[in-house]
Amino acid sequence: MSFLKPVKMIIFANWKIYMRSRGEVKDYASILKNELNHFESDFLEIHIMTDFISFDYVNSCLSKTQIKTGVQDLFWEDFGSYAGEVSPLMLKDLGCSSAYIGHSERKAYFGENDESINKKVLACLRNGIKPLMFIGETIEELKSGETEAVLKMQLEKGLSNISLEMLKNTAIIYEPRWAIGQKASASASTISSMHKLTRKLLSEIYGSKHAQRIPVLYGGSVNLDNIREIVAIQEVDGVGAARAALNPYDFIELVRITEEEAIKRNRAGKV
């Protein structure tokens, strides 16, 4: 079965909290502004997922570019007595374009679950912030043959009460939890089959016509050695990179490789 691909591919740099000073942040943003001032924005979306402290500076620095600035989490209520949390309403007021939701580290270290992920996805959508929602299985779930059941549950619960209209501004990131931080990503055949499975599960929720239009990205040890092979997989609509994107020049190269594939798909009429 051939799928109608999304109009654009997506690539994002996941900073986590690797930036250790304002100087590093300024240097990175300045290099992007100067060196990545043109790309095929009709075919490609670029997001820099900053830490909260760096967000406002990076967003301001890149405001006249087509690079979007996002965050790595947010709270599910717009305002109220929630000490220490960050409001999606305030982030939107500051110009936040996107937020990734449900990263495995949020689950492992901070008790994130499918219900809280769903609340945060809804918070993004009601505030005009694009949610990039993570799904993925652990090594134990993979070995016990639970992958499909796990992904099905994550999608059903994470996208609960998400209408077809809301879905237009939503993306899914398949990131096998066993591939995070490794030297090698999942194999190309595994990535392809898992993305096909994700699309099938989305079709069961929304119907195949609408599911075909949801971008499904890949994350998990994406780097300069493997990105060309990964983005060439037709089921992959983009990628996220963490440590491989911490050097701005390396991230620019990741962008250019993804851009090449996006252009190729559009010219071939496959997007």
Second form
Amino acid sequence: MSFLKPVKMIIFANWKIYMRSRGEVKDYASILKNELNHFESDFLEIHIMTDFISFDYVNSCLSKTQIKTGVQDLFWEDFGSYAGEVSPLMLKDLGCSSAYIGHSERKAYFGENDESINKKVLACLRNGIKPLMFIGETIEELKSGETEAVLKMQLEKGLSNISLEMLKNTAIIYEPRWAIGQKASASASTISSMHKLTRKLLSEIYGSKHAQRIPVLYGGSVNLDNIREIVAIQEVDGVGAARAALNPYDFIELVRITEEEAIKRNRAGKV
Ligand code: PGA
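Beyond the form predicted on its own, can we have the form predicted in complex with ligand PGA?
After this comes the whole thing, all chains and molecules, with the earlier chain placed first.
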């Protein structure tokens, strides 16, 4: 099996639960709609990861644009007796394009683990939703030299039973847990070497030809000051941002910078 289409760069805005009212949600969505109405790119995919409550509104508002909408988590069963959960089937029915799976805040506060992550990745793929699966080490794991073993385990378990065919709609994000919510991101050299490592680990699972085509993004304190440097790292296929994307105009600027890099790469034949 071969991947004929080039991999686009990808950018995600993660709202977490920062939107405090319907008014804020409406303002953000209408600014994006107006400013990026004509956005059309063969080289960049844009995803807004809303909370569950705002999803339907934002998705409808942006339906005539090229901007995709997704959620920050979902449950692994399609339906049944699971009080309080939101199912991938329901989300698909509303037009959900993508889902964050295994964000480190889910791991830290809500008991997410490699096994539940794998079930959720499979649930996404079964329903035609693109999973963005998180990997990344804690500060303790970094200090004790366990990063490679941790990433290997996260990839092997998280992607267990994911076939090559399913892989086409899957993306990975390397987000070191120590770099989230900070002033500075990981350094460019760390990002570069961690992405090389991730690609090597993916090659061990899928073979290098196929591993080559899986988008591997970076997340963790991406902002307007550092995004140029981060997206210029050859191994980085895109970024996820939370705080820096909360102002819609800032997010639009992050989009423009990433798209510039995506166009540059395409011209150079690298994407
Ligand atoms: P941040 O968060 O961009 O605010 O550091 C990133 C994330 O949690 O995905």
